[in-house]
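Okay, so here's just one chain, in C-alpha cells, the form predicted on its own.
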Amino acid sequence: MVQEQLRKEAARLLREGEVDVFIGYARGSLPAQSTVVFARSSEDAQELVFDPTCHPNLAVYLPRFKKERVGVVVKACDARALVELIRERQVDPDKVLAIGVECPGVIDRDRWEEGMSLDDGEWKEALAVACEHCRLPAVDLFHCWLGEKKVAVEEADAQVSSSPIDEDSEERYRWFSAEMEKCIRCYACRQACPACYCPECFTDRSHPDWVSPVHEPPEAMLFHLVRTLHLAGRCTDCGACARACPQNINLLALHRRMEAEAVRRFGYLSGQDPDAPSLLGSFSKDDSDDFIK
C-alpha cells in the first residue's frame, strides 16, 4: 500500500512540475538491497519501491541539489538527517518536498541469510542494529506521510547510551584498538554519512597533512576519532556508516557514546528541530562544566 501511494504521489509531483527530480529507491540487482534512483519523469516514478531493503540514507544526496526542486522519500532516520542539514544551511527547506514513510526497519546485509523472505517476517532476524532502537523525528517537516505515523520521541531514553565502550580507560582502549585494526581507510563511512558534506575532508588535505596515507592503525584511529568529534551533536544514529563499512567496524558504538554524552551533559538530542541552535554553536551559562579539568 505504501509503495503504491509513494509511486502515485511522486509521479504527480513530477508531472505537475512541483519537483524537478525525485530521489527514492528502485529494485536492486543484489539480494536484500535496493538501489538509489533519481526519477525525473512520472514514468520513472513507477520504478520506485519501498521495503526493508531500502537502507541507504537518502538525505546524503540533498546538498548536491542547490538549484533544483527536489522530492525525496524519507524514513525516520533520513528525516533526522534532513533536520540537521536544514539547521546547518546545507539544504533549503523551500526546495525540498519530503515524503515520510512508515518504516518497519531495514535489513543489514551482513545479517541476511540465503532463504530469508521479506513476505513471512524472517527478514526481521536481519534487522539493522540502528533500527532496533529507532528514534523518530520530533518535528513535522513532511510534505505528506504514508502509512501509520507513530508518536515521536520527545526526550532522550536509554537507547542513546547503548554502547559496548566500557568506562574503564584501559578496556576502552583495547576495544578501540581492536576495531581500528580492521579499518582499511576506504572512507565508505564518510561517503554514506549525511553529515560528512565538507568539500574537502581533513583526511584529503596536504597542507597541513593531518592524516598520513600510510595504512597503519594509528592513522585509522586518528581518522575515526576526529570524525567522531566532528559529528558531536550532529550524528542522528541512522547507522548508514556502519552498514557501509566492509569491515564491520562497530562505528555505532563510537557515535552513540558521543550522543549519550551530549544528552547527559547538555540535554541535547540531534535531529529533532531544525530551528533549534546546534550543540556546539550555542552556549548557556547553565551548561555543565564538570568535565573541564
Contents of the next structure:
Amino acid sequence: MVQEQLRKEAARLLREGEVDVFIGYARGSLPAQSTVVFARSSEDAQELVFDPTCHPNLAVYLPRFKKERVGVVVKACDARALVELIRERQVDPDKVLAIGVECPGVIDRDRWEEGMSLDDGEWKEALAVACEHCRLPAVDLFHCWLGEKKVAVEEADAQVSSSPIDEDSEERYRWFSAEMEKCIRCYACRQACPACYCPECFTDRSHPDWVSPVHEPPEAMLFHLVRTLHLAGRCTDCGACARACPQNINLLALHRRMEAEAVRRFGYLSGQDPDAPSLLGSFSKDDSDDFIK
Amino acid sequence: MARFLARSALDEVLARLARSYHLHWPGKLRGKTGYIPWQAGQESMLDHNPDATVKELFLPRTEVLMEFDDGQEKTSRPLAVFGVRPCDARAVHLLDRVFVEQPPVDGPYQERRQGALFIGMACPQPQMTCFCSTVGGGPFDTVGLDVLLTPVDEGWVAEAASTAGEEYLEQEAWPEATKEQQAQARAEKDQARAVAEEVELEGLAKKLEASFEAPVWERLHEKCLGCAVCTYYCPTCHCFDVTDTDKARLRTWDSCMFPLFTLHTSGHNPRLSGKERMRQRVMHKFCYFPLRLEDHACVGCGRCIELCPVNLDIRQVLAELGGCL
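Now that you have shown the form predicted on its own, what about the form predicted together with the partner chain?
Let's see the whole complex now, leading with the same chain.
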C-alpha cells in the first residue's frame, strides 16, 4: 500500500540522515481534510498519510528551506510545480528528494458532503476540478515512485474549462466582475501557490501602492489579473489556489486560459522539464506575433 | 416572561423591525453567506451560522473616517441583526471592549453600535469546528444579545437578555410561550452539548506571557501559509490600516498575518517571518487580550478551523502550547 511504503521510505531517509526534514501529509482534524507535517525523525514519519484528502501542494514549502536537505511527497501536479521551482532556481535539485505517489485525485472540500466514503469511489463526486486534467511531468525527477505511474495526459488545449471567459467581452466582463465581487483579498490563493514565491508581492508594497487596501472589485481584479500574467507559462494547473480560496472563486478559469494561450501561441507546456528554457525567458524568430498590431 | 414568536408571524415582525432599524439577517453574500440587509420575501437562512461574521456591520472592510464636507446631512437608522449566533454576538461584545469601553472611544464604531439591536438564535446543533464553551461562551450564551430565540415547533421561544430586549419584547407583545414550548426550549438547552472542552485555558495567558521566546513557536507556525483567511473570517480580529486618498481618509481591514502590517518606513520589519506573525495572532487572542481585558479574544466559532487551507487547527495549537497540561 502506498501509505505504508511512504512511511517506511520517509522513516529510512530520516533515520539514515539522507534528509533533515520530510514534508508530507498527516491526518487532519476534520473529515476530508488532511494537514501538513514536517517530520524530523523516523517516529514523526509514522504520522504520514496519503489519500484523496491530501490536497495542498507541498512544493509551496520548498523554497523556505535553503540549507536543509528536504524530502517531500509529491503528486503529479506537485511534481510539475517542483519542475518550475528547479527551473527558476528556487529549489536546488540536489537538496530535494521527491517521493512521487500515485494519486487518485484529491477532494475539493467545497464539493464534499458529510458521510462520503473514502474507500469506495463515492468521494469522486467531490473530485477537485484540477484533477480532471492530470498529467505527469515528462522528466523523471523522482527519488522514487510509489504505486503505478499511470496518469492520463490530456491535450493542454482542451484544458480550458467551459466558463464565460471565452464568451463575448460583455458576458465575460459580467462573469469576471461577479467572481471578483467575491474576493476578500485574503491572498490564500497566492500563499498556497508554489509559483508565487516572491519575497515581496507587488500588493505588499506601499510605495507605490499598486493595489489600494480598499475592498472593492477593481482592486481584486487588478490583483488577480497581475497574478495571472505573472503565472503565464509557469502555472502548472495544480489547482491549489482554487482549493485554498475560502470564497470559491473560479481561479482555474483564469489560469487555464493563460496556459492555453501559451500552448496555442508558443507550443509551450509548463512543468515538464527543468532544463528546458522558460516561456518568458526564451525567444524564437518563429514566435507567433499576430497579436502585435 | 418568555414569549413565543410563531414562524408564521416572522415576516411581519421583520417588516416592523426594518421600519425602525437598518435590519440585517443571515443570507447569501458574495457567493457564500453573511449578514445581509433584510428585504421582504428573502429566503430564510436562520438555521445557518453565516460564513462571514457580524463584525462587518460594525467594522466594515472599508470605511471613510473623514472626508470633505459635501454639505449633506446624514441620517441613519440604528442597526438590527436578526438571527445572530451567540458566538458572533459575543464577538461584538469583545469589540466593544476595544473600541468603546476604554478611551479613546472610536467614533465611527460607536456610531454604528449605538442603539443596535441583537436578536440572537440559539445554536442547538454546533458544528465539529465549534468550541464556544471552551472560551467562555456557549450555544445558548446571551452575552452581547438583547433577545435570545430558541427554535421550537412552529417558531421560537423568545427571552429578553437586556433592558433593550425587554423593551422590544414588550413593544412586540408576542403571546406568552406555553408551558410546552418553554419546556421544549429548556430541553434543547439542556441537551446542547458543551462544545469542545478538551482544551484547558485556565492559566494559559500567564504561561504564554512567559513563553515569548519558547522554541515551540519555531514548529507551530511551520505549516502556516501566511494568508489572511483566519483573520478575515475571525469575528473578533479587528486590526486595521488607515490610508489617505485625495478625497478621504479611509480605514480598511488589515491582518497581522501579512508582512506589510508591521513594515516600518525604514524598511525594518519587527515581525520578519511567519513565526513572529503567528505568535502575535495567538498571543493577542490568548495572552495580551485576557491579561488586559480578562477575556479571550476568541469566541470559538470555528471559522478559522473550517477554512484554513492546511488545517492549522487553533484548538491543537492551544493544546500544544500547554493549554491541556
